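This document starts with one chain, in the form predicted on its own, laid out as structure tokens.
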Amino acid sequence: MNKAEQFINEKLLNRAEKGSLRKLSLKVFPIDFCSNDYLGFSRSPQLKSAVNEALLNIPQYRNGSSGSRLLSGNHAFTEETEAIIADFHHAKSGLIFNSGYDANVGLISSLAQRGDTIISDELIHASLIDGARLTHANRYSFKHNNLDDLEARLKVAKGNIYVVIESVYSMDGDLAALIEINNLCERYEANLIVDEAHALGIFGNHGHGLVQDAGLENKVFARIVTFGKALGCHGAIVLGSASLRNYLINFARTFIYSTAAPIHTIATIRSAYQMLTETDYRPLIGEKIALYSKLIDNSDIQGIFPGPGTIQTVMYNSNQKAKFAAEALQSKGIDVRAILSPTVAEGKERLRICLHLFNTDDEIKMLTDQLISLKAHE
């Protein structure tokens, strides 16, 4: 065995031996409180609908796109698309990227240049802090929305400054505090980067999400919207300035460098769009947010934290009991996923429940049961 193999084995045991060795998994369960397909988009025969509906008018579309935007791969229809999106999110304009990853990273790598600062939450997620890696500025994190710190690191902070936030936190489920961060960013002169993610579909008018829900569109330096979560597709976009996207055209390597979209991608996320601006979903998957909420705080269980949105968290603070609570679920036909560490810290080991508008009450109710059971037993 040579040494790039030895170090390999080394790394995978050390996982194993933690509990905290990932592997794939093809075992589907009835009932899903695991997918980040929130509004049931990514199965709605509406959308497939739509979706060969608007193919139908596009004449000689290819299967794939044959290159990269700046070569074969870019379509009048694309861009139609990303001024349409642009439009729904009050923005000036937008630039669409292969996924929400190559968005986080492509938008902060080429922006923040060598005496620049980035501070960031310390929950953000793993593509915005791989993209402030990439560059040579001097990056600093402050702790979970907390004011505070934020403003000791802003008061250090050199050259052009970049305060990166989700709106809402990928594990957790919890809110940033928008308007108190844009406030101190204002103050100091920093570019605000809000990671929309997990508020598309569920937060503002028709699902516009928090930043504009807080009024502050035009306030945001950029926001990244991505579509695999609630629009149950694939992709993302960056929306701000005209200028941000000529920028980002020139310099953001993971859209340079990367073979476009195809069309009948574009033509899903275009479609979807559609459905949200013609159903505001945020009071019905508000009625199911409520009704776990209700049950759950009921219970008076420890360690159970409903959240305002589809994300909820269950703590279990250890590797090995949350994976214990997840198999018990999953013994029921119940899909729910855990949470370990290094992708949490340690400690901080959790079931994450989703919530989805195709959960009948039932389902939920059954969930609610049997997350109060096993805390009871703990």
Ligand SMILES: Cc1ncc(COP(=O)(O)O)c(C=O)c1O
Second form
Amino acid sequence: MNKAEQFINEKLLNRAEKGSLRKLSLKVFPIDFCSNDYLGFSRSPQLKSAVNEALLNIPQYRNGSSGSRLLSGNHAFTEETEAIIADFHHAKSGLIFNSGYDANVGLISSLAQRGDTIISDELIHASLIDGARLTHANRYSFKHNNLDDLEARLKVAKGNIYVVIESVYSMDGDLAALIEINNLCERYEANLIVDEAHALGIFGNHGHGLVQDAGLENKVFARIVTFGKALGCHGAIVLGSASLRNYLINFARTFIYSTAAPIHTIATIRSAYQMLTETDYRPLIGEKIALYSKLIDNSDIQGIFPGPGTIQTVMYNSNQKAKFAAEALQSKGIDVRAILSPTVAEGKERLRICLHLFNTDDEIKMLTDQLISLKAHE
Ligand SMILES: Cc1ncc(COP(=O)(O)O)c(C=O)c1O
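Which structure goes with the form predicted in complex with the ligand, now that we have seen the form predicted on its own?
Expanding to the full complex; the earlier chain stays at the top.
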């Protein structure tokens, strides 16, 4: 066998032996507690017709964007949309990227230079880690949400300092100590970068996110807001100063060297923001979160504890146990997925449950009954 083939087969075998082999699946389960479509926008007929309507009114409509934004792929509609989103988030400006992954890699990798320092929470998303890995900067992580550990790193940091966090952590569903972290950043003249992927639509007035909720929109250096979660679309925006936008247009390689999103995608994003502006979904999704929390809180079983938002976790601490629990739920038609190591640290394997506006109270009750029963028989 060719050496490269041998290498990949050994790696796959190793994954299989650890019970962590990733596979694509076409299975569909009727009750969705898995997708990031927290507000049901991806399946919203209202959004679909708003997009169709918007597309009729866009001059020079093309199916594809035909190039990078710097060549033939730019459009007045895209620039207007960026301004509308920046306005919604009380930001000076914004630049759309093709995905949250692209936004994070482009932003972090272009900013931090040799001699600079990136300090990130140990639980940040892979896209932020990958962005940092592409730099020649000094890189440190601090213990999750631990201010003392962050401060210890800040004390020895050199060059331009970037502190990278998420406002809602994607796997644990807990919130950053935003105000305290911002205070530390101010004290040590560090630039705070906040990924709000899982806050949009769920936290803050009209779902504008936790940075604005804390009144920090003029203090943080940059925010990343992604459209593939509560907005039910695709893409992301980096929010910050006008100079940051210009800088990214010049230096963010994931922006420069990639075909721009088609106008259909941009119209979907704009229409989804229009829905967020017209309706405050927070009290509605808040009811679902409150119901789940109440049902779980009564159980008092180790490893199940209610989180503040739509992301909930049930800890199993082993790939096998987490997979077994997910399969048991799936056999009842409930779509819950196991999050295995190495996606999370070994010993932190879990079920990741996403609550949605479209989940009925009966579905939430069925889910929590099953979760409690599975844990009780572990
Ligand atoms: C915190 C966080 N940031 C960024 C991303 C990447 O966003 P996207 O799916 O749009 O590439 C994700 C999605 O997994 C995420 O959870």
